[in-house]
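Shown next as structure tokens: one chain only, the form predicted alone.
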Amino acid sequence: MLRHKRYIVLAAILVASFVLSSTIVVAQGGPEPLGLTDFELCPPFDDVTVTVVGDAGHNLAPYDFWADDFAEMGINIELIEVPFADVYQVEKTEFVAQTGAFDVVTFYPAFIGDFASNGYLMPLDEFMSREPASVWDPHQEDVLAPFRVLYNEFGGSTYALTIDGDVLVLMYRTDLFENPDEQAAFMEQYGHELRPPETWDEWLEVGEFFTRSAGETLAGEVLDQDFYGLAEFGRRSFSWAWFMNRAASAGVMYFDEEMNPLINSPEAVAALQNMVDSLQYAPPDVLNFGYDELRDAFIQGRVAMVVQWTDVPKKAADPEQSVIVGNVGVARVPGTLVGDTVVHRSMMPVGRVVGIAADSDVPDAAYCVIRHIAYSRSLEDVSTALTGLDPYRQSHLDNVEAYVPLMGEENAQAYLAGLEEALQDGFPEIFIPGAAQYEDVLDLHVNQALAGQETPQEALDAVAAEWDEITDRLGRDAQIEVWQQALESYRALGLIE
């Protein structure tokens, strides 16, 4: 392939997506090596360059942190940074154009069915089995089962390594929930004790209680700005996952065994109505909240509780980023009362995995890069407030001492316990070819319902109709086959019954 063609096509991709590119030269300030993971570096290459594409920001920081390690392996890292919502479009465009622009591809694991089935990724099994194991083995047995099976494998082969184990949790202000005046006021108003909400109805109740105007009192202090009871991810791109927390807890699955959409059931409509109703207790700009805005609303003291990814408690523990240090509780995402039981489901949206582009001309070096990030330095990367990467290995959960310098012993233990509990409630994305299209349609109409442009029923009816169109376009019989395989995987992992 001609090199000038590669960079002409890549330049067009980058301009269209406002992408930033940088070459790592020296290591930047990052976490100190912990010395808790045994590994060896690959034997040095002859000054090769490995191009890494991923969503822009703090989750690419590990390539900076460990630049000296890469240099010791004779590897230069060139980063291509893509806006969070454009990862699929940019990578798919490159794959189809066959430009060879990327070596290491960071992507959201729901895309693995599309990328692997179309031959865009290189299988990793041969690399993983090489000797010596101390250099090549990524220790997949240590990766928690959902993040290994769903995130990394397709059609019996491994195509990616996990670097980020996403699951959503409830975070709340312990100083507010434990304040005696607030507890007494809540009891007087609602007739029961103030606690982190157990159900989505209680989510609305607690959200209403803590929503205050400037000049009112909160925990004995007069507010100088409006304060809100709750907030969620409202921006177009992943707001659908916050809806699915509710819908899944009410028993809603995306499709039945024959790929007939179940997304517009009465239970799903009620779940979306609950999300719409919650907006009255959220900041007025919540429909523009992505990860950054939702994180900052919480750690900058504007809201009482959020549902967010599990890296946020680490940010909240950092006094350079947070005004609520030491006042963060972690609990299960609220659930739905089904019969006499409250059923909890926590979506596992996004996550990050790294694979090797099938047309990479430096696959051995690319593998050494992804193994180093996914295994060798992974504990350092998930235990710092400098990234948004979340634990995904059993060793990440077992080594509480890695989190203590940031959070303190008690908070570190509570954080990891809350994360483990959330993983017990984990609910999967779609994970079959077409997942990006199915999820984008769901997100579009959830967002339109939140904006008042469609009723919840209208929104989800539209989703069901458009999902049928996608299934027919991709080939219904083939989609039914891979969906049934996905359902078997979900059941085997205990994510669904």
Given for the second form:
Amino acid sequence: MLRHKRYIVLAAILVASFVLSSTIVVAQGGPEPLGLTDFELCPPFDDVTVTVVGDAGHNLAPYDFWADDFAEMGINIELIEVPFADVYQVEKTEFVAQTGAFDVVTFYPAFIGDFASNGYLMPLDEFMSREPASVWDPHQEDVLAPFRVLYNEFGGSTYALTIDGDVLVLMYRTDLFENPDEQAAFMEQYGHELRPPETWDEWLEVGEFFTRSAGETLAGEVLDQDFYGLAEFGRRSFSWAWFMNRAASAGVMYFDEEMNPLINSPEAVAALQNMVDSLQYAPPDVLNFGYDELRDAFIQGRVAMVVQWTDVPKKAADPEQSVIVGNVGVARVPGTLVGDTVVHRSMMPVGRVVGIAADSDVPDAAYCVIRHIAYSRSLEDVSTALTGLDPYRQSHLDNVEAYVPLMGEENAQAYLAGLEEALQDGFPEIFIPGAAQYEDVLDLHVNQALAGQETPQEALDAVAAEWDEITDRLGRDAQIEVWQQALESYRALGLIE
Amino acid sequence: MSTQRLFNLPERLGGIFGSDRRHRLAAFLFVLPALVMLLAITIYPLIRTLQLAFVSLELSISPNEQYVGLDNFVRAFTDDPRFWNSMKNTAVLVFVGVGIQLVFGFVLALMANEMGRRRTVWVTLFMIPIMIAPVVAGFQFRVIFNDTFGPLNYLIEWASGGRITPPAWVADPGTSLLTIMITDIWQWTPFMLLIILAGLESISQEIEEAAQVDGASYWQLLWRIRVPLLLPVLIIGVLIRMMDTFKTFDLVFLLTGGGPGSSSETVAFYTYLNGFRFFSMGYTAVLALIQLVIIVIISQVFLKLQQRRGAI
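Next up, the form predicted together with the partner chain. The previous block was the form predicted alone.
Full complex below, order starting with the chain above.
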């Protein structure tokens, strides 16, 4: 009897192992190779291990997708996943302590100045120019200019390759905006046609219109829960970027040429007031909305429109994640009327690049890894709903067929057109050393204004004062020099005038 | 090396050094490992922190230090409202939160003490929150407090028949600190229960019986006998919890991220931001030293209080 019991336990373990291993296989299943990119794998290494660090979750999935490719190159990938908000400090801490813990570092490009100027990263120019080009060339000429110059280069050298080109776009529910009853009601209430908001004032108007309580009717259906017109990124970390969408479109820049803050101008204060005003049409817990919450509010059908990163339309097209499949429109982020023209600006927050740690023992293999992710398989990685990676190469925009299986022809074309438009409106982060401090202060006070702890004027005056203190602490002359270089890059890329 | 040879070390060393020096050297050698450890993990970091407090070390710019005298201290005391706001939030958690834990823990301990043998099961169940990692507790309460999917707001609306609109706990600056406090109370009240129960059990039955024979009521027994005898235990419990709560970081990180605005930023969280997000090491050292001084003062006050009670 005892022996029987042992067999039963053994069988149960085997079954459990089988089920678990099947789950792992499913979890590792990624997009099919598209065969639209020309590349050759690196000559095989002798069973080398490359340690990759990056923000945990779907953006590290490509290392699983292409595990067979890495195996063919004789490379074992060891992933170190860290929380989204902690990438900088984890990597910086290891760099400062010179632990040599990582070979490949995934980081947000706002920190390239910090990492490159302090000697933490290996320049990539020599690798990129090796022959044959089919093995080593990452085809940087194909990378869209802002994502190449701002994200990859520092002091004339390339230190990183882009894997995620972030820019914000407006997403809205086409089924609501195109509903004849809603259109008629809007016309009656506001005296003009219902359309995706062109300006931030219209953003408030449309937000107000679609905000309904449970029991009211929306597009002919009685709501069983409250519905909201809009949502914002309200949580501390990137709420400042949603403010800058507004401020930049009104002509606000972070600093002047001499690094005097321009952030508390009347235009900036009006922009922040607009964001504060919008909260009344957003879910009550909007101040706790980060990326996940904002995305889910939209794709779970609780809000009519959001401004979000460009991976969200892909998520919205996936029936496993979304309840609004086929009902998503993509448009330019609203703008501000300046004279007779509406000026649009889309922040380009976050983004992801990969570089090689200066103290890596396996730089050749590390380069093969980053080139494979950043170039060879990048089209597959940005056109699937399984990652949060967004297009950043011209070839990503040109190959519409890559997105068709997920979104359908029409939606895919609309998505890429919207994205291309958003890229033309792109507005950069603060790409200088110390960016984390400047952005944190801006984020804190924007958030305090949203929480009602400060008025917009008080908040932005405080930002200006604290930015001056930071600049003095970090060394005003040196900061002015790097800021002027950054401004030059922004202008060269057409991001600012 | 055999045990015998180990214990003979002083004698064996005596062959090399004189008898008096022999013993001192042996003692020194025995203490040496602990001394080295103490120097490496306590004394050196403390001295380095003290030294850093007088320099500007902005690692996001350069690894070079620059002597700035008392500038970092001046900034903390006169020019950093965010630091004082975080101190205020921390003080609320320390005094109000720990106060509530003390009251709840005391009441629960009295109830458990009355339960006799049956209390074992209840006390074990009460211990579960302590065994849960703060990270898990943080996530758990993040779900509980969620405005859309969380069970708390669902229950409030259900119980009030929809008449009460519950707050967006974590997203409301008026309640965000409260969510941290509630989670901390949930997790650490059982600790208070445990040490107060141990204190109650150590009170001599004879004293209580004598008081009862003299006609003391339940409340007189509680206030005149139990509470005074429990005071040393209460002081130690409160001291441990205050020091621990003063360092609250994980719950802030997980539940609110310090927001909305700065409404739930604690001093430990603010120090972390300065150290590991801004990499301003000089200023971080000053913040750490200020906290150290405050904790030392609090502990000294409590220990003096206890000494005055004649407990030590």
